[in-house]
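So this first bit is one chain, no partners, the form predicted on its own, shown in structure tokens.
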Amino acid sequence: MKYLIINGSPRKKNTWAIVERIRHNLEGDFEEVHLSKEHIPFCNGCYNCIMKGEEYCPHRQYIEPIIEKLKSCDAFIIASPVYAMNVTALLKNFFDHTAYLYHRPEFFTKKAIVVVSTAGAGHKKVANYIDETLRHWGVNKVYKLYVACGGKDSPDNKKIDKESEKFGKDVLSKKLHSPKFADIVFFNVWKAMAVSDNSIPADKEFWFNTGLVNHDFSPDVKLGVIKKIFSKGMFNILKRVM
């Protein structure tokens, strides 16, 4: 298995120690992206990636290589300490540059584990935010490890080992999990927008060229009867609304 580590911390301390412990519990090859070394300019909110296509991002030379690494790996590890009750600016800036993936999700066969450390509070909230972002990208399954490392608390190594081993076994199994109902809703939001009269050209091109417009969810992921009916109904409702 091939794993990509995206480190949102500007240093290698508590968060990185957890990542290293996770790596010890996984079998495969690892590639590291340390956002502090990528020197990605701040997203300027030009909307080019959404309206025209990600190739029109003015910072494409920084973002595209990381996206290609995400595409070529089997699973990834996203790590960030809590800074002011949120992810680091490094990781938030990277996420801002991937806003188009909300409209045009791609990673339906990928799995991820989120690593968040804190010296105080906010770790669960931050882990949930990263989880939500990855699910909007289409990621099939997201595991979460949020760990308190400050004060009298010390990392729960048993918890880290248990969750990372479960993640590793899941990646090796290559099993794809059924999506949550909320993920099906958002899939149909963007699908309905793509077929609307006022569709964004880049969205329409993606949904039709990939063939996703013809499916209730990614064809790589099996839906049960109930979720298929739910998806079809949701799409018909949203299409009328759009």
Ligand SMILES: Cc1cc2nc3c(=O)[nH]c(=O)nc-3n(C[C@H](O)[C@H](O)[C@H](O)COP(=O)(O)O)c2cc1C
Contents of the next structure:
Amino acid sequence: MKYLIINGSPRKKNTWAIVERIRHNLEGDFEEVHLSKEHIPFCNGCYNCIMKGEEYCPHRQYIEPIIEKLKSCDAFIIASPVYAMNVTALLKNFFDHTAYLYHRPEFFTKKAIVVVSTAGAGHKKVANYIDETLRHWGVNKVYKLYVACGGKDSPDNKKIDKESEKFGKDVLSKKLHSPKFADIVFFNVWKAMAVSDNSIPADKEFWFNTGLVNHDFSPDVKLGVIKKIFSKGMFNILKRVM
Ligand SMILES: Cc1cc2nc3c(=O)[nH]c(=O)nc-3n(C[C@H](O)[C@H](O)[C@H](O)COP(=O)(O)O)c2cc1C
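Given the form predicted on its own, state the structure of the form predicted together with the named molecule.
All chains and molecules follow, beginning with the one already shown.
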């Protein structure tokens, strides 16, 4: 298995120690991206990625290699300490550059584990935020590890081992999970937007060129009858309101 590690911490300490422990529990090859070494400029809000296409992002030379690594791995580990009750600016800046993936999700066959370390607060909230972002990218299954490392707390190694072993087994199985209802709703929001009269050009091109517009969810992922009916119903409602 090929794993990509995206490290949103500017240093290799608490968060990295958890990543290393996870890595120890997984079998495969690991590639590392340390965002602190990527020197990605701040997103300047030009909207090019969303409106025209991600290839028009003025910082594409920084972002594309990471996106290509995400595309070619089987699964990834994404890590951040809590900074001021959120992810680090390094990770948020990377996420800002991937906002187009909300409109045009790509990672339906990927699984991920989110690692968040904290001195004491905000870890659950921050892990949930990263989970939400990845699910908007299309990621099939997101595991979450949020760990307190401050004060008297030493990281809960049992919890780290249990969750990372579960993650590793799931990645090895190559089995894709049925999406949550909320994921089906978001899929249809963007699909309905893409077919609407005032659709964003880059979105229209993506949804039609990939053929996703003809599906109730990514064809890589099996939908049961109820979720299929739900998806079709959602699309019909959203198409009318867009
Ligand atoms: C700038 C900064 C902001 C922080 N904000 C918080 C916070 O809001 N809540 C918290 O519990 N810990 C906070 N911390 C503590 C870190 O989340 C914690 O020590 C973490 O484990 C550090 O990870 P690292 O060793 O990978 O840098 C902050 C640390 C720094 C440097």
